[in-house]
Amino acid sequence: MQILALAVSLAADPTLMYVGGWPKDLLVIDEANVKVVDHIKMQTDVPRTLSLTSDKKKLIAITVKDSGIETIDLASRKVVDSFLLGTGAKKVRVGGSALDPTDRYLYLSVTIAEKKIDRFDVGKPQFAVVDLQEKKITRTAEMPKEVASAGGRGQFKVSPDGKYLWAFRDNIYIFDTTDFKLVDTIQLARPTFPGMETIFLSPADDPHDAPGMMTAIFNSTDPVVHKRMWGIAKINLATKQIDFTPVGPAVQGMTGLRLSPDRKTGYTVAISGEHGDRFTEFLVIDMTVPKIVNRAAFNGRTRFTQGLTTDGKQIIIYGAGNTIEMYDSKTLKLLKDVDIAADMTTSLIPVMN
């Protein structure tokens, strides 16, 4: 009887995926059959980014208009808190964002513009800390010019102890979260593997990555013969240790890396060419070596995001439209193409109940 009850419980608690969609929805999708099972109405606007809290019980959404911040309770599927960063004449444009391990503070890069009688007064890019309990920006600090040169764009990660904010730009910058003083700079042109240029980060955290780790794709150019390569970067956010391993010749572009549940296999997409000559290809990587062990071309849309189901059995292609394509991660063949009747605006966030 206990085994039967457990089986019923597991069947009743599927993995759900959450994604923002027009006009002001958070869509709830059953991962197993790629079916929309619910719509959560947002209070401020359409979601632009989603962050899962460390206890996996809530989502923090940043919305488009007036940079709204909304907290969604996953059990009740309701917005339980919302407020605006921009109000009246003041507009706050949000770039990168990261949620701290306590789930109380949201670290942002922001540009604040204030409407005057005859002009908009646009400030310099800043770091901002949003206290989700006090519902406001409680601290700001001007960005160093090296980080601000990207217009505040890029990705942030917070170390597991909450002490450091990692900013990924042309180089990697590490800041103390108490005063935003720069404590370390990792020159991507001069790391352990010389000539590294770019790190391709996935738009959302990989649920299968090791705690405190970030595994990503990088590009590099050999400083002697100038041969361009791509490889695997393993970044320890706590110790600042970074390992770079080359894998193969560089291509025009790549999506972020997604790991299988056992972290032994990685999945990415290589992109080359433009318009009629555009070529998209799945790459399957043995992460223990690492090396490419399988590859297959597919009809990739102009813009898309790549994901992976929580069991690692299917690759997900979605975004920049209203369809989700599911591919078998072994055969790399298309299994289904599902219309969810809403243009997607955020990354898919999977949550296993």
Contents of the next structure:
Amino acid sequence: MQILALAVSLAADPTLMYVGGWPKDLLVIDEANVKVVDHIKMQTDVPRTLSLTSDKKKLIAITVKDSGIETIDLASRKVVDSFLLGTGAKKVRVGGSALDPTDRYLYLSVTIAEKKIDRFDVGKPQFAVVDLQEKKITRTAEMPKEVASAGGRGQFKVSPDGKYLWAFRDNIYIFDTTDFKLVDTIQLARPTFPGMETIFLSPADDPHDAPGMMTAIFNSTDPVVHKRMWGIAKINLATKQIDFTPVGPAVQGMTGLRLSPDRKTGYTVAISGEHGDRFTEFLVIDMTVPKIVNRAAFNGRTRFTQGLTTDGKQIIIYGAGNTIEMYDSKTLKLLKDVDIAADMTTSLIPVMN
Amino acid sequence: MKHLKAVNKKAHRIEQHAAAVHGDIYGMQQGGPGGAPAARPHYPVGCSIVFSPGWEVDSAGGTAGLCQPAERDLYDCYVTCFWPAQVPDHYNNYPDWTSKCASATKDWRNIELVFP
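Follow the form predicted alone with the form predicted together with its partner chain, if you could.
Okay, now the whole complex, with that chain kicking things off.
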């Protein structure tokens, strides 16, 4: 009877995935059969960034036009709060974002352009703190030029205690969230780590990562023969400790790393060649060593994002466009190619019920 | 077409200086004046040289590096590049130009016509 009740419960509460889609939707997808089960209508515009709150009950979406901030309650599948950072004459362009552990503050890099009578005054990229309760930017601070390049675009992370904002650029810059003073710089361009002369980090936002940790792909060269290599970086956002483990010779490009729920296996895609000679290949990594334990070529689309289902059994290839490809994470064979009838605009976020 | 003509000595000198710096019209695969041919085509204004929706080329000057079909890429001219030139200006004047078209590959006929 208990088994039956559990089965009914699981049937009633499927694991759902969320992804932004045109024109102004948040698509709710049943992970088991990759079927769109609902459309949540956004209030302000098309979503570009989704952040899952720490209790996994809400999504914070940043929309494009006028930089709207919307809070979506996942249980009721409704937008429960929305406001704009920009106005008609004040354009706020968001370059990067990170939600703090309390889920109240959203740290952004923004560039503000104000429409004057005869011109736009475009400001420099700066830090901005959005108070989601007060529904406005409550603090701004100057952004150092090393972080402000490319309009302040790039990955941000907040430490588990909320005290530090990590900015991943050519080096890692760590700021105090109270005054945005630079408190630490971890050199990647001229690293002090043994056996490496430069490091390029590809940070990802993996839901299966341990709390307070970031596991990422890095590329580096050795200081003797300058041979390029890639490997696994494990970054402790609380203690600032970083471990780099080389895995193999570098390839032209790699997608972000995705970890299985037990974090023993990692999945990434290696991309080599370009245009007509482009070659895409799944790499399965035993994270305990780490080393490549399986690989298989597949027909990778020109531009895509890689994800993983909550149970780690299927690799998801999605965006740009309207189709989601599901691959078996063991056999690396294509299982299905699903048309969700909307071009995707955000990362796909699976949420276990 | 040149709309301005130098009429005095100083203007002529400026014109000559500008020509020396920037060169004349040259083929996009030739590199700059006097320089070695560029390894790749030179596209002065980004991923496209014409203001025609959906028309763009990859970094090698072809289309093999674009999304296939190319309509997959259409909305990213706006979302990722913040570049309204290739598509209607979603930010300011035409925020609903795609309101009837969720998937450009399938429903491109529903994209709103815009006459600036």
